[in-house]
Structure formats: C-alpha cells, structure tokens
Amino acid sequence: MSATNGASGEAMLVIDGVHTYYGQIHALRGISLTVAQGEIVTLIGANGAGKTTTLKTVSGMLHPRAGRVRFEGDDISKLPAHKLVERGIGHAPEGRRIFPRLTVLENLQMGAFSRRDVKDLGPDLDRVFTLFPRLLERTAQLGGTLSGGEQQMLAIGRALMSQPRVLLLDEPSLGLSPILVQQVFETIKDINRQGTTVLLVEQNALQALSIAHRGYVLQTGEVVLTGSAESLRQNETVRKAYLGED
C-alpha cells in the first residue's frame, strides 16, 4: 500500500555536499539530500553504495570531511553521537546491536540514557509495548536469547525510547521471515503516523518504496536518482536493478 499522507513540513534534516571517509576510503562523494518533517524517506542502492555510511554520518558515528549536515537548522556535522541523541536523532543500526546480557526492559531503559526525565518512562514503554506486544511478554528475558525478529523489534524500540524526532533505520527487515517483514513495515508506518520522521535504509527496495514518501538511489557514494516513491517504483532502471524485474 502506498504512503498517501505526504509531508508538507519544512526540511528537518539536510545533508549538503557531504564527503565521508573510512580512513583513506572515500565512501560518500558529495551527497546531498533532504528529509522534511513528517516524511518517510528511503535510501536505495547496492551493497557498498554508501547507505549505512549516510546514516552513520547523520547520527554522529562518522563525521564528514567536507560538506555539512544540518538538523532543524543547526549544523551538527561535528557533534558527537550522544549529543545528537539528546537533540532528537534516534538510530537503530544495521545488525541490531542490542545488549545481549541485559534484559528486554534494561535494553529499553538504556535507550533513554540521554533523557533527564528518566523517572517518567512509563508512557514511552507503553508505546513500545503497544507497537511490539511480543516485547511485553519478554521484559525479563535476556536480549541475546531473543529471536532475530524480536531483537529487531527491541532495537527499534530502544531507539524510540530516546523520544527521537527523526528515526534512522538501517536494514530493519534483514534476516526476517516474510510475515515479520510485513509486521515491521506496518510498525514503521505506525511510528511515522504518530509523528516521527523516518530515514530508512532497506535492502527490500519494493517494501521500502511501498511505505516511503520519497527516495534517493545511491551508487558508489553518490546520489544518482531521486523522486517520489511512486516515480521510483515506475522507473525502469530502478525496477531492473533493485526491484528484481526484467
């Protein structure tokens, strides 16, 4: 089902001519993109295209050598990751990266580490458990003993506990069964409908474009195509390269 409630807000997140490196490897080569308040924007591309690097650059895990990242009008290019969490950027990274020896509840509480109102987590825990009822059944279970799908739910839930205004999601459907993939994407739509802006990296391009408002196609660290989700779904190059169509 296509996203129909397109966003009309001003640009919340702006990546402007960003160059990011891993040592001497030039991973992002001057990419520019915008995400408006209320949107779901997806990044599409092959492995190594720079999608994960883009999210890491936004969340402060990497810093650009050139260009700027702006969030709600402020230049955040050089700020450390924990400061960006405090400012409202949540990140559920590729590979989930939960704390395996902490319980589900403790993992969620860790997601709120930057908040000053740590005694008032009840409403946010309720929100996570409403989105992911399975986590409510497993609050005392160690994170490392959860299934892959449950760990993905926990990673997203943990990111939501920081009350992000923009949520970065990196490969949320990776390794999940088709039924769980559908559930995760429905949940992403629910999160967006509740007011959280989403920047989504996803290997399943067809699913990503089915819920996104807009998308960017990355290739070797550069943006090579952008447009509405519908226009990208109809684009012949995208269909052949990323949607598995002949």
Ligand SMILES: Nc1ncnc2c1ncn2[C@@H]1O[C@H](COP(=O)(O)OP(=O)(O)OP(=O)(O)O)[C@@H](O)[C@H]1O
Second form
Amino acid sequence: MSATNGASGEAMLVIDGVHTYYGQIHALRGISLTVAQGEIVTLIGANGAGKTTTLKTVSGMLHPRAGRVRFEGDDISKLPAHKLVERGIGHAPEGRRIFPRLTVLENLQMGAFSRRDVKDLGPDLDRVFTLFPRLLERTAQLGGTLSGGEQQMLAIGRALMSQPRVLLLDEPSLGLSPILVQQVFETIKDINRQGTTVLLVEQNALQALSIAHRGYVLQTGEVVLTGSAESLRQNETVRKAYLGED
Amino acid sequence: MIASSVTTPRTRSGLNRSARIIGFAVGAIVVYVVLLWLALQVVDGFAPERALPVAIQQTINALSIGAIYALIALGYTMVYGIIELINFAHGDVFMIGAFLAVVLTGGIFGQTGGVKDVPFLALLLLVALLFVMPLTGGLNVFIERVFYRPFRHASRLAPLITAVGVSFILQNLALLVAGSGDRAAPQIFPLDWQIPFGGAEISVLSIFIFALALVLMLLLQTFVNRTRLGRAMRATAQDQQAASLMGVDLNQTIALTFLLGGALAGAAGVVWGLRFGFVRQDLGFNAGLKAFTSAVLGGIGNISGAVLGGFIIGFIENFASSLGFSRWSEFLVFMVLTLVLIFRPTGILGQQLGDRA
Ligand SMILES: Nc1ncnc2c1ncn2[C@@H]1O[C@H](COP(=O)(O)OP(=O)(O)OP(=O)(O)O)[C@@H](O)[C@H]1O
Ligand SMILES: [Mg+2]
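Instead of the form predicted on its own shown above, give the structure for the form predicted together with the named molecule, please.
Time for the whole complex; same chain goes first.
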C-alpha cells in the first residue's frame, strides 16, 4: 500500500459529496473535503454543524447514505469501524470515551488492539508517556477516576497506540484549563511533526487555526468556507462568527 | 525504557487482591461451618462433637452444589454484561449439556454406574468435558447468531421474548428426543467413595465437582483479566462503540462471550448428572432459575458476583436441607434475594459491567 497517495494521485483522505443521516435527521448535506498526507486540517463550525458526524462518517461509526469516503485510494464508506483502525484511521471521539473500569495501561493496550502481530508495545507506550508524563504516574489507575484533562490525554494517547496514519481528534481541548489547552495543541503539532496526518475538530477555532495548515467551516451540514488557516483567520465572517470578535 | 517500569505495581496489587479473596472465601466457609454446627445442635439436638463432622460434610456438599450454580450463573452474567440480555435459554443449554453427557457416557461408552478404575474414570470425565463443553458452547453461539443478533438494534424486549421462545424450543427438542420424565444418568464417579470423618462421610465426588469448578473459574478469570481478547471483552462491556473504534469486532466478541458461557454451562451439565443421577427436559428451568438468581444476587453483569451468588445459594439450600427443611430451601433462596435487592438493588457486588473478574 502506498503511504502517500492512492493510485489516482489524490489526497490521503477524500470525503466526496457525503450525506449522513441519523434516522430521518439529515445531518451531513453533501460534504466534500480532502486531507493530504502530512497536513493538519481543522473543521470549525457552530454547535450542531456536523463536525462530529463528519469524523464518525470517516471512522466508520456512521455510514453515508450517499457520497463516498476514500482513504489512500480505497472506498471505505461501507467498512465497519473495527476494520478502519487496522487500515490506519485513529479516532479520539467526542466525549473521550475512555473505558472507565480499565486501568490507564489497559486503555492504552486497547488502543493497540488492532495491531495483533505486535508483541512489544514498549516503544509505543514510551512515546505516549513522553507526550503525557502524567499518564505514567497513573498506569494502574482506573480510567474513570482520572481528571477530565487526564482523560483527554489518555484518549489522545490511546488513539496514538494504533499508530494511525490519520488521526481524527474531536474537541481535544474541551474542558481543559488554559495551560493544558496550550499543551494539547503543542502535542498535536508534535504528533503531526512525527508524521501523523491530523483532522482536527475544535470549538477553539483560533487555536485550531493557529496550528492547522488548512481549515473548513461547516454550517448545518455543509461546507460554507474553506482555505488556508491563515486566510480563514483573516476572514471577516469567520472572525465574527467563530473567533468571537466583533 | 519507561514502559518496563509499568507492569510492576499492577502485579503487586493483583496479588493483594487474590490474597483478600482467598481470605474472604476461607473466612466465609469457616463461618458457615460454625453456623451449621450450632444450628445442628440447637435445631436437631446433635451433640457438639457429633455435629462438627456433619457440618463439615455438609459444607463440602454445599460447595459442590454452589459450584454448579456458579458455573451456570457465569453464562447469564457474562451475556448480560456484554449485551444486557437476560438469556432465558441459558438454563436449557445447561440441560442439553447434561443430556449430551448421558449420551456420551451411557450411550457411546455404555457405562451404567461407578467406574473404580481411576485412570479410566479420569479419561471418561475428560472426554465428557471435551465433548460436551464445545458442543454447548457452540450451541450458545448458534443461538446468539440466529435468534438474538437480528434483534440487537431492536427494542430491549424483542430479544428477551425470543430468548423465552428458544428456551421452549430446547426443552421440546429434549422432550422429543428423550421423552418425558427422568432419564437415568450414569454416575460414573463412584458414589461410595467417601472419606470417613469422625462418624460422618465426606463425598469425594463433591470435592471433585468443587475442584473442577474452581479450575474452570480460574481459567476464565485468567482469560478475562490477562489476555488481549479478555480485555477486549471487558472493554466491549463498558463501551461497545469505543471498543469498535479500537478495532474490536463486536460480533466476534459477543460470540466469544456466548461460547464461554455455553461451555461453562456444559461443564455444569456434566457434573449435574454425576451428582444427581438423572436428567430431564425441565432441568434447565429449575437449575437455571437458581443460577439466574445467583447472578442477580451477586450483581448481574459482574463475574465475581455470579460466583459469590452461586455459592451463597448453594449454602442457603444446603443449610435448609441439612436441618431437614429441604422444602423451605426455595422459599429461603428467594427471601434472601428479595431482601438483598431491597437494600442493594444492584446486587451484592453491584452491576459493574466489564470489571476485572
Ligand atoms: N445520535 C443522534 N441522533 C440524532 N441526531 C443527531 C445525533 N447526533 C447528532 N445529531 C444531529 O446531527 C447534527 C450534527 O451533529 P454533530 O454532533 O455532528 O454536531 P457538531 O458540529 O459536532 O456539534 P458540537 O460542536 O455541538 O459538538 C445536529 O443537528 C445534531 O442534533
Ligand atoms: Mg461535536
């Protein structure tokens, strides 16, 4: 499998005219976006715009009723979530979803579940503990008893354990103190520098745009604006609506 | 390396935990012996020195019947833990297991009674377990695949009603093949193997049943706590969607849960015939109800709870029958259940789905 591009030479992840429903509710109304190898791309938008739904549609938690999701050239729209992890899509979902009664170490081991051939997780654990030294002090603690910020670190660390080629992060800074927010964004930059492509959903649009290469603005299930992070930061509408300026 | 320092604290706390559990178990058994010893004196007018051996003899019987309930209860609790379904057909899978053991030892091997040749007996028992456990495990997987999986995303009620239907199907299947009424089960484990003990006799069969159940439970515990798939089972019980995001195939994990539960029920079926000497198509209803009660008593969904509940029910039943009130044992069992649920609605150990066993 080619690490960069599919046979057609298109971007690593291509979302192409995707419509996703929750029963009768039409949540994504024909979304198209791309993420190229090595990029950090951010999705911003108001509550209920469809950011989480987009990530769920990529990781296989939801399946599009129309349109396609392609990853490294293959159509993955119909594959179940557990197959997509093996292919290299890591998803740290909204609300962290830590296993509350597994220990920190077991949560991280679960993160590596898809890599059945790997006997020694030492180097991967080392990497996570280097990014989040707090977790190392708490390996035997149950996930559910961690503080919110620690759970967030664990959620990101757990997703990294699958050695994803693209990492989907859904509001990784939610509920963190300002210092931790800063640290999480630094960490995302580090992860990206180490070679992982990132698709980042954030309420914290200013911060997200400061580390991203490109961004998409979503509104009621549609892409209403896209461009380089720099251009979005300068954009009048974005500044008013999402950066809290007036 | 940083990670190499990680495993040590967990192992140590694991040892502490085992020591606590063994301490609790020994303590509980001693308390029961003393209680029964006193009760035999007060209620039945035994002399103290005569009551003690009887109490010990009965305690070992209690452990063996409790072990059978616990083995069956594990299947109820694991399935509930992972898909929140009360598998009403589980008791009937146990019943099929008891029948299959009869088919093997009586039908195929032509045994009718005690086998005194120890190596041959050991071989027979091993073959019976290796024959019955995969079959009941497989049957349980089949039931899930055909009858429960199609309803997994339907209302909670649909699979529950299907489960009742499957229970009837299995009972009628047994009725069809074996006819109604008791069928003799070859008691290949000699009943006259008794250890004389101060005027009482301790049943070697009871010791065997308890020991076998203990081994199976320890294997299950090791699997659930220490293996990659066991961890995936616990994770799935805690958050199915998150587990699938880790690469866990839900269908496979659920099937594995049914396989393990069915196999343990099969083992219970094998020893049931040895101990009681008969099988009947409604066996699963009675024993299944007690085992289900055990699971609820301990906290349904909780693996340790099912074992605890099974032994508690075994002790209650044994207490009543030792004192000559067998007819009250059911009443006592359900009274204890009611009381526990009034004061602890989630059972003694609580509904900690997906906990370490
Ligand atoms: N499980 C669900 N069932 C029905 N509708 C849903 C469900 N989840 C989301 N929706 C709807 O789909 C739309 C998109 O929701 P989504 O969670 O993707 O928004 P979001 O952009 O992530 O918002 P937020 O910033 O609040 O997390 C919303 O209108 C929401 O109400
Ligand atoms: Mg969201």
